[in-house]
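Just one chain is shown here, as structure tokens, and it is the form predicted alone.
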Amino acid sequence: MVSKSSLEAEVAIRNMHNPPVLRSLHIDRFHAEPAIFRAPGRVNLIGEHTDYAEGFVMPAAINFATLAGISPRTDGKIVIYSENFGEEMVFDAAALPRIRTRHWSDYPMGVVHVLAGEGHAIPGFSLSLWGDVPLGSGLSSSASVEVATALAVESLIGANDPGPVLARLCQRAENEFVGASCGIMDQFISVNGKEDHALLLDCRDLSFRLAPIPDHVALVIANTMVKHSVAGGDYTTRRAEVEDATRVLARHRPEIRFLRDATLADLDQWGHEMAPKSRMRARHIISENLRTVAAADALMRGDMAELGRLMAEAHRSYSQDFEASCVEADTMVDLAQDLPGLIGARLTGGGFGGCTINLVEQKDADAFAAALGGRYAAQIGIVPEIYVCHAAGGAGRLDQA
């Protein structure tokens, strides 16, 4: 989310392990002291649309986050603020809504259904919520929201979920309330991040393990400007498509259950058998994760030229393949290519819009932020919002001030 707030709110909530705004934004409306959670957003360095494959991702938690404030009630009501859209929603616990409205309430309230509908008695609660992950820009701020909610609700029902479960009951909160038939890395990335690392996760099992990001690397996110909506549209067409695909390869090998399972041999075979558009996305994914276990293999052992070519290599075929490009992303990642410092550059997240991230040496991060963004104003004549980051630890707790 994209915070409204002054200028002194938004310092605040940049130092998140130290939340006096929002605890002073939750008093001064609840007049109840609130506990406080954090969730951060993510940027995914490869690895895209291949986590409802059950193939593998590499996305890193950013230093943009969603923070959660929460206090309970005696009234049985569920009070929902947001500071970013300086709304408040009213609920009744006990008699929770049962379809989503295409609110932005939507995605909190899809966190409590699920728990509602694991068993747990809902009491009434005060929720207060603020964040500066951009909204539509394809850094997961409504995985942050789920999280931040999810961590608040279940400290006051009692509830203690580890990691990776907790990371499916937010996921499941988008599939089954929400309606975005989004994978599982947005909300494992903003559970289980660790600072200064990526994570290389196997969406079949969630196993994974961390690559350290080298001091000398920044993460550089330029966003297009673009939004996008995962909740339908072309994501959801494309998820149909990669469907079609893995159920004519399974005709032939029925061991095949999602694109994690097959092989470019195999595509190679059948393909024709396929809808061209659909063996497009086959390829797209399958070698998306070949190519994110390189990568990861790669920044592991500190080769960062290789990362950079499976990078624009990921790029190429997001766009060409699974045609989840615009204009203006691939504007972007051109413009970036001759600029001093460039390691790699690609469109992130769930494409058609959003954000690329640009892997940049240090000491040229700033510099090659001014410059990119200078560029793609005068050749979009959009004037581009470009975040020099660092990866971020995962959601918990904050101590309050």
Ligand code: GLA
Given for the second form:
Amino acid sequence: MVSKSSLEAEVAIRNMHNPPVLRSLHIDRFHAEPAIFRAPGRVNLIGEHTDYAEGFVMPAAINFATLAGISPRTDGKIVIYSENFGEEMVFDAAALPRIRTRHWSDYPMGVVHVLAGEGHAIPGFSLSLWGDVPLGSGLSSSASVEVATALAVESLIGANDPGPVLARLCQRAENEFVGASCGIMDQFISVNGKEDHALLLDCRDLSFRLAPIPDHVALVIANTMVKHSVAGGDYTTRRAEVEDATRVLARHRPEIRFLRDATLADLDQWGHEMAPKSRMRARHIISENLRTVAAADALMRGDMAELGRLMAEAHRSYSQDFEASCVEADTMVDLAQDLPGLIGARLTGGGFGGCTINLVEQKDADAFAAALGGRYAAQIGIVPEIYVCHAAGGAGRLDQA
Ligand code: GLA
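Output the structure of the form predicted in complex with this ligand; the preceding block shows the form predicted alone.
Starting with the chain above, the whole complex follows.
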């Protein structure tokens, strides 16, 4: 048995990476000055699997991001280099791939594919990518790659889509090219995040309200190290179960197009006509929409106790009704409960692994992170990564990187 203190020492607590020198990396490789764009990952405070049901979500952009450097080429090629994968891919701008290859380059090429489909002429270019959003951890590394790429390519072709249009375009890259049936949340917050704020998004009309996160509150993100993928089967199965439930309710009330339109009373009345699993999924979505709006109200009025209570309820619902948690994530949430400074903890993102979000009093954040990491390592036998983050601004061009 490893002692608790040695495990605590091992737990990687990452506050922020030093941005790499993307500019010199690009110049060394491509001999051209790049324009550089940054797009953040995100953490969702509450509102899970509600985006594709046209409901509410409340994410914040975080201080982990993808950087994309772009410069034009004259040989008609699209050359994409990923510093994270240490690999370069070459495409022909005049003969773009039409289908995915299940490779990291699907994400940037999905964006190019959608832009071309919108009627833009795509010239040759060199693109360098680097990111510090942990991959496959439910912190939207994919969306950050898509948004950084979209900004970079749009700047090259002289397009300038407004934020919501850019977010939709990136979502389509993922739905239509990568083949992941994600909603709009990740791309939207990567584009529109605001420093020190969470964003309550109405996924029906993309209207939003910003809720300030008080200075005394830290976002402590705990990575279970269990990989999650939106392109994986579980996410898609859940989405299908939600759509099943919607169809049953729509037979009785045709105005229910998405679960956003349904109430718990509808479910009480007609839930018995659904497969039991669909009924449970619907209960999660309908109640989660109510909790998410209530959580935004609580955050706006600074009622952290109520916000924490709603997060705990949301985790229970996500774990028990939506069955999207796993032993590791439930353990990470349980182990946080009696640590000093905790406001609320839950599994964040698409589910089945990934990270928990812990809202923690800032003064306790470092001790909380060390203790949680040590406890998790001792219980599960995996050393987690813990990120003490803050809410960051949305995507944009960088003057220097
Ligand atoms: C993933 C998807 C989002 C959303 C969440 C679950 O992050 O990309 O669209 O559905 O899962 O809330």
